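Single chain ahead, by itself, as structure tokens, in the form predicted alone.
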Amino acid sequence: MDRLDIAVVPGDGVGSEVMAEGLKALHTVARVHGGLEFHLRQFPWGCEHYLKTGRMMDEDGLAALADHQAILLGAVGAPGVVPDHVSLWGLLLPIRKTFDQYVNLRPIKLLQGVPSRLVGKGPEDIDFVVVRENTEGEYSGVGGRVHVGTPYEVAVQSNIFTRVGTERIMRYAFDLARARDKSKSVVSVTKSNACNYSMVFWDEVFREVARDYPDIETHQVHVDAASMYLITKPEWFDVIVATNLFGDILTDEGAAIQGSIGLAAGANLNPERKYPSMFEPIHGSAPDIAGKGIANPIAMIWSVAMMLDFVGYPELGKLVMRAIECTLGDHKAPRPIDLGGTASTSQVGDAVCERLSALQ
């Protein structure tokens, strides 16, 4: 029997609620497969852990995670932990950087059965992937503050773009475009008219890399225009490659046009598999609805599907996605509240698992 060692970090807010449904789907997959076993180890890290210990995760947390083949993360962040960067820089970003998870992969797809927020656009129009650089750029953490609290206070935040970091994320995007069954194009999101060093460099590297992929159509689009095109012509996009900040912002917009941020899955990948990769919904901890049992678990379950695909079981990942789409496409099935239904988090999770069992 095959065994996969998975680290589970439910985290904060709705993280634990949606994680329960993701694990429920994982256990159903194990039963469906018959020859696959998941060894799950839970880590109680997050903002509650920080308030008790002064740390978002244990001092040896990264070493503990390194022993696993993949990491499932629920959410990070809570109103009681300030300043806001504490939760991110104490847990999420150290994992991404230490394990060189330089690809942040976020599919934007309008699933069958989900009403389109864009007039005249359907599932055939909204189906693209954002490849976001995940370890440097605007989230490099380089900078500082001086003369704090005085009229002369200065804050500096520096963006760091390296050739190796920029080139490898672009090559990943081009390789993905080759593998996808669509138009085979890559759109590079830039702002080189204003950022005359970092983004001009980004554009130059993009053109250099593009020469090695003559079969792939390329476009360079300023981030403000790209944000408009996501709304006006989403069908134009196949693969988008973007910096850490631009990719982060555009994928929240993408979540809106795919129906809800409760549907938005994500992966933080180390493509070389030297370190574990991490899979998470992008919706955050949602403190306004935490504890109510109404969070949409689909993004978490979709992230589980992405994990299965990455660790070598693409057929099981596709099975999970079919179960999700069958559930959402059946208007008699329990429907999440953010999609106009009345079902609880667990009811939606149960419905997906029932479909999973039926599809075997």
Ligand code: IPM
Contents of the next structure:
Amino acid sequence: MDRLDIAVVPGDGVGSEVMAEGLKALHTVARVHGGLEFHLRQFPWGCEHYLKTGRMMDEDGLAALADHQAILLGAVGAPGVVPDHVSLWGLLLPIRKTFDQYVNLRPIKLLQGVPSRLVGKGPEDIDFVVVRENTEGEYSGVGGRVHVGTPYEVAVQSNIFTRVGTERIMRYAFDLARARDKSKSVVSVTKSNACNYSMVFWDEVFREVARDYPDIETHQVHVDAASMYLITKPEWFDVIVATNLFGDILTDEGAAIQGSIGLAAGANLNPERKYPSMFEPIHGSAPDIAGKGIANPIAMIWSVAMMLDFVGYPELGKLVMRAIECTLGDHKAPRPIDLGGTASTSQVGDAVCERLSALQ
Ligand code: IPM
Ligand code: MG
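Which structure goes with the form predicted in complex with the ligand, now that we have seen the form predicted alone?
Up next: the whole complex, starting with the chain shown before.
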């Protein structure tokens, strides 16, 4: 029996609702495979934990997570803990940074059966991956405020771009473009016309790294134009490499063009595998629909597929993806509410699991 130790952090809002379905899919995978055991350890961290204990996670939380091969995370953030940065800097961001999960991989793919929001664009046009830098840039956490509350107040938030950090994310994007069988191109998202230090540096490193990949087509596009092209010519994109903040913004746009944020999956990877990587849907805790049992669990289940792929079971990852595709492609299958259906979170999860069992 192969054994995988997975840390499970359902977190806040719809996090626990979608996590239940992600774990259902994982148990189904174990049954289908027959020779694989998942040892799950649940961590009750998040905003409720914060309100009880004053901490988003236990003091030795990161050490506890480090013992696992991967982390599944639902969502972080709740209206009872404000401002939001308290919860995010208490749980999600320290995991990404401490475990050097410098690649935030976000596939944007319009699956068959999902209505396109872009007139004239179908599944063959919307299929790209965003490689978002995940540990530095605009999220470096460097800055400060002085003269708070006075007319002379100053707030500084510094963007940090290191050569190591910039180069490794570029290399990851180029390697990924090589491995994909689409157009083999990398679009670097920049803003070097205005950000004359950080983004000029970003562009230079991109060009340097590109020299090692003469087989890959390259483009440098300013973020404002890139956000327009995602809508006007999504078919042009294959691999996108972007800074932390630009990648954050563009992947919500990507989620919209892939049909719904309820479908958008993500992986926070430490490619060297020195630390566990973390897999999470990109939608967040969605307090407006939390507790109603109507969140779409497919982004979470897709994130589980990405985990299986990364931890050495790509055939199981593909199987989960096929089950998702079969569910969405079958107009008689339960349809989540964000895609115009009436099915509950667990009905959609069950439908995916049924197909998973049938596909084996
Ligand atoms: C995401 C989220 C987070 C981010 C927030 C919750 C800090 O928007 O994963 O995209 O900006 O990285
Ligand atoms: Mg985001």
